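Next up is one chain by itself, shown in structure tokens, the form predicted on its own.
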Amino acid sequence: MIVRKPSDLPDHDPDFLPDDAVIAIDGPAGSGKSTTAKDLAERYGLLYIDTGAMYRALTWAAREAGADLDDGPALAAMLSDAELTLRPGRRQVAVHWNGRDVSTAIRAPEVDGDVSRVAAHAEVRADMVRRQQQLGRSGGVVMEGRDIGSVVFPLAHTKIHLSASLEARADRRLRQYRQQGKDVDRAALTADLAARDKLDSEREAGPLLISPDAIIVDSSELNLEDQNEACARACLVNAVADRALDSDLDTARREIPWHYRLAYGVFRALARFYGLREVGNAGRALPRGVVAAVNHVSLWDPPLVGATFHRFRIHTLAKRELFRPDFPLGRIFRMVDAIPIRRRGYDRTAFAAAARGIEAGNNLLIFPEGTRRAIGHPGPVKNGLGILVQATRAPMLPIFIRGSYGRHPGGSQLSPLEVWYGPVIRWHALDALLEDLDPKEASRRIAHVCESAFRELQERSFAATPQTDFERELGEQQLKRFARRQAKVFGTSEKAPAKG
């Protein structure tokens, strides 16, 4: 779906938007992200945070110091030592670098020309992302930039990719400079924007890409008022869809047949025994028609996550080794419509059965990493998730489980047993992306959304209860061991995830 005018989207009650919503706006330079973000913040009573100003501030400081803009470690060290503060408001953001107000200086054309070089460094982006997440994780904000939805806030309530043609963006930027009394050559400005587009899209760290769960707004033919209105309506799309979700617990319990009651009873007894804590969906049933994507750390994950479900019926893609007669839970898995899958290669039969279940209005539980991962290092996600999403367009519900290692009756101090639910993720941009991307690349982008959701849910869990020494040490031990198993199961090898 590409929105080209406000009437492409219905006009809903603004009160539908939650007070703690995070609105993430991504897009190329000159697309009007800042102006629209300020308007949305004022319209919905949210705080506006200009993340681009943070990169501009570092660029300005580096230029002032005569630093090498291509030296990522040196720039990261300069940033680490600096006091960079934003004082967010609904219409203005004051930017201070080591106590100096640089709000005007960072808007100079020479800073514009260099900011993409500075932002391309992974070391710089890692520090900036951490600062941005601290500013906005409590919610109730509008953020704009190049990778806000894909990297900074993968679980944003609304992701908007705001775009416009190169010519339209050049005209807008030229008007801005002239209003500031600056004389800029249009051809040079257009060439600079094109170069920035190329650098932003091709950089290794946080490239500018359209996330498959973003709502694309093409404002090439829109005036500013209509652009703001189209984005304001886009902010309500997920809010309205969330209200329509069927997650009533009483109804779900009445629908459960006896064999599901038995299985869920066993799972919930295990969860109570080990002191499982549920966050994000407590007291509600699993919404209908979603792919519940769960990270995988131990063989106990399926029954412990299943203890939080209250919905008939749920198909589960599970490795076929679990269905052997001598495995204790194998009989229960068969009772609750689990689908055995061959993990090496593409199991067409298993994926076809899963797609049929989704299309029939049921749910699907999938562990998209394909095998167990080291504690504290979720991902990578295999292409199977993308294949299912492209075949069914089913929304995804990311779920993160922690602590299925280190279990202890009543709860463990070594590794707290928790299941964290994220928001339902809908694939608004997928059809538009498939017009230009091959299915494998689309699957990779879907996988990236899932991996980012796992990492964000993990960070939220660690923020509530810091990672323990047991988890950290066991995770490091597992990295090498699981890499060897990865090669054995899938016939491939992979790099160990970066620390931190």
The other form holds:
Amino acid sequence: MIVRKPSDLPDHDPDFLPDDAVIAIDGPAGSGKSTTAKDLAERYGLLYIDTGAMYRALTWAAREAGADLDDGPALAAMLSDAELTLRPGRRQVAVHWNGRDVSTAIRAPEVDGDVSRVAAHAEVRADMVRRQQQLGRSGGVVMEGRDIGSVVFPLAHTKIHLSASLEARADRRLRQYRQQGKDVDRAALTADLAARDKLDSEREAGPLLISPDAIIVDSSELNLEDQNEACARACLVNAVADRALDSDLDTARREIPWHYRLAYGVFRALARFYGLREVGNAGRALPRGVVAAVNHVSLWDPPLVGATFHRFRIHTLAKRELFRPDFPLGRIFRMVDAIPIRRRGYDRTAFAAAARGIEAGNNLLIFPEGTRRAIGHPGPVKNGLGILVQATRAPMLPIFIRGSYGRHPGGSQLSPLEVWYGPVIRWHALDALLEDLDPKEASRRIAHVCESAFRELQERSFAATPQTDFERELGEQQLKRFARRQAKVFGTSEKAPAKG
Ligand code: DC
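Next up, the form predicted together with ligand DC. The previous block was the form predicted on its own.
Okay, now the whole complex, with that chain kicking things off.
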């Protein structure tokens, strides 16, 4: 869906937005992100962070120093030594570079012309992303840029992709310059915007892409007030859907058939025995028909994750080999509607059965990486997830499991056993994306959302309990071993797991 006017979305109580929400606004230059982000900050009492200003400040400093704008490592070194601060002010964010107020200087047309070049360097982006994550870590922020929803905060409460036609954006920029008393040629400005769009969306590192879970707001035909109102309503879409989740917990419990109660009981006893810690468990408030996407490190993952579910039937896609008669857990898997899947190629029958289950309102537990991955190195996610999501539009619940490999009963300091729940992710932009993307590319974007969610949940887990040497070394060993095994299971086309 593309939001073109405020009335495309219902109006709700602004108090629905959680206090610690992160609102990510991405979009091309001149789409009105800053104005709207400031408005949202005021409406919802959030801190406004303009990440473009950070790239602009570095560009300004590099020009001042006469640095080579194509030398990524040199620019990154300059940035890492610098003190770069953003202070929200009444009309705009005050930007200081090493104590000097550069708020006005960074808006000059010369900086405009060079900033995309500077922002394209992966080394520069890595540092900027780290700074931005620090700024928004505790939530309650609205952050605007190009890669906020895709890289900086992949689990943002709301992702808005704010766009407008090239002509509309050129008109707005022209007005801004005129207000500053600068005379700029319209044709040149339009060409410059188009060139920046191209650079921003085609670069390797953190390109501007529409994330399938973003809400697209097209402001081409909107005045400022309506643009702000449309975005303000967009901020409540997930909040309203999340609030609806809790409603029928008792009914859901009563609805669970006896064999599920038995299986969940066995799994929970197992989890207790191994000292499993659950964090952010939305399992109590699962929507119906959700795809629970779990990273995979051990054969114990399905029952351990199952131990954190408290309601509804859950179908699982599990490798065919687990259903051997001599494998004791296989019987339990069958009892809880596990669907055997052939891992080589695309198992049409298994995915069709999974889609039917989702459409009937059941949940589905899948391991979208397709096989076990080295601990500490989740991903890459295979295309099956995207195919399933495209077939069903089912929302995704990302779940990160840590420490299930090589466990010693009763818990271990060496590898803490944890299950982390992310938020429910809804595919607001998918239909619009499929109008010009081929399904394979759409699946890649869905996979990217899932990979980023795993990485983000892993980072949160490591921030709470630092990764141990044992986990690190085991992960390195597994990386090598699994690369060989994956080649055997999937053929040799498998790419190496993406690094964080
Ligand atoms: O939003 P803006 O025009 O102030 O952004 C300036 C430039 O910085 C823009 O060309 C793209 C880049 N940028 C980026 O690459 N990533 C961000 N998160 C924000 C801005």
